[in-house]
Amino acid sequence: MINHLLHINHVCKQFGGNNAISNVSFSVDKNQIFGLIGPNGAGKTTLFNCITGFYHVTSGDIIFNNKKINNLRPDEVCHLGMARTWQRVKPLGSLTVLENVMIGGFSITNDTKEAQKIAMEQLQLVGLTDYASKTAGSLSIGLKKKLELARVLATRPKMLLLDEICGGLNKTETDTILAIIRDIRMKGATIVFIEHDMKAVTSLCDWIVVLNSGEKLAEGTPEEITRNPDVIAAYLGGVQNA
């Protein structure tokens, strides 16, 4: 596990008698862009919730930066250097864009001026500097996605978990987000990426794991995954024909 930043070891998550995640294992290397794909209901977001402390696993281990994090709270996971976005962006609409991002900054500093400095750096990175004084609720969905990204980046994470960050965006907006993600990786972060846009996934990711019905169906390079007959039958056929 020398180069692994995240190791998922035989993780299971049950809700009552339902196995949402069943015996899933994989590792994410440092500075990797790692794709997690599969049909709706495959367990992708549930696994994200387990990794980031919103759910506790039923069995198995989640190891981040050589530390077992199974039973930590989300804020404790964040302080270790892991942050996530959500499928549905929900900024604090009455606050300004800058204030929203400062909230992320306050996870690593108690100084208001320092939090503001951190926030402005992230707004510049995602291209929202000109919107700093606008209320977050007034932004378009594309700009809210950028705001969501800036807010989690303000925690200065070692690993960033992105849950359909391109969902609802047009091609131009998606291309902009992908360019930002590549820039984030160049600055040293590791990224785990849930996405249904296969062009985005294959252009961005170094390695991909496919979930289906809570189980790991396959893993490999983008080329290997797009040629895998089991993946095509379970997922890509429907995506490609949509």
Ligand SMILES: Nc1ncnc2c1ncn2[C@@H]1O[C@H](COP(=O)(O)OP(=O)(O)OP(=O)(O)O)[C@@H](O)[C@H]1O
The other form holds:
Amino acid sequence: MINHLLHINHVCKQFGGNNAISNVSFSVDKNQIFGLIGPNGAGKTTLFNCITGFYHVTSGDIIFNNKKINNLRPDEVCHLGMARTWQRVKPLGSLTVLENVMIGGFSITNDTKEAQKIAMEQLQLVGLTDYASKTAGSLSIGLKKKLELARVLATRPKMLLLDEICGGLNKTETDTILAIIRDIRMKGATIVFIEHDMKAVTSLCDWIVVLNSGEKLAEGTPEEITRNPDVIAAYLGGVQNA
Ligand SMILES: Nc1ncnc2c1ncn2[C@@H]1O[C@H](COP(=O)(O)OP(=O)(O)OP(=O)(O)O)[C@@H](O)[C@H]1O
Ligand SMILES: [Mg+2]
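Now show me the form predicted in complex with this ligand; what you just gave was the form predicted on its own.
Whole complex next, starting from this chain.
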């Protein structure tokens, strides 16, 4: 039996005359950690926005858990078991850390006590228990990224789409987030991970797709991708020299 959870089939997304995504196809297996990489403006976030219902594709299909989700709203996609983090984290700054995560919990229960219990479990998982009653706006960027992860985990997703969750973090903070992601996978989730930090990508991902100017440039294992001359020319040469 083929174990795919997400299919991207010939997806195109245009903004006016700009082809942000051009005929991109790939599949994500259940329980995989899947990397989506490429230069700035390659279309990575746009593809996440299409998958999660914030944008609708111009053509092509997106199939999640055997269901076509092209025309669903973000809340409908979330209810099917898909959650995403934002490249620019934006917690509700005047609410507490716990309340922010409870908002995620309310997507699966109407019961306040239950939402609180779910939220506390996620805060423990990401190591934010001590910050539960602090206002979210007072957290450092590293802690805000952990809060973002806890918020999406509280929706109990089958699949998590993480958009540069390590962006702006130092090495210790990045390593902590990577350990949490491995732990989430061990618990059965599937993860799609956008990241520019190639050490993080190669250490974490089972499979990688490279986007460049809206097109799929390559896909393969981390070893195959880091050796691929087209990928080095279009992206990795610049990243490694940065
Ligand atoms: N709402 C929009 N309206 C018009 N153009 C858009 C919109 N959203 C994205 N684009 C365009 O789509 C292209 C891809 O942008 P996108 O943000 O998806 O890139 P990215 O790969 O996530 O880049 P980065 O690594 O910098 O985050 C860019 O040319 C961008 O200007
Ligand atoms: Mg982006």
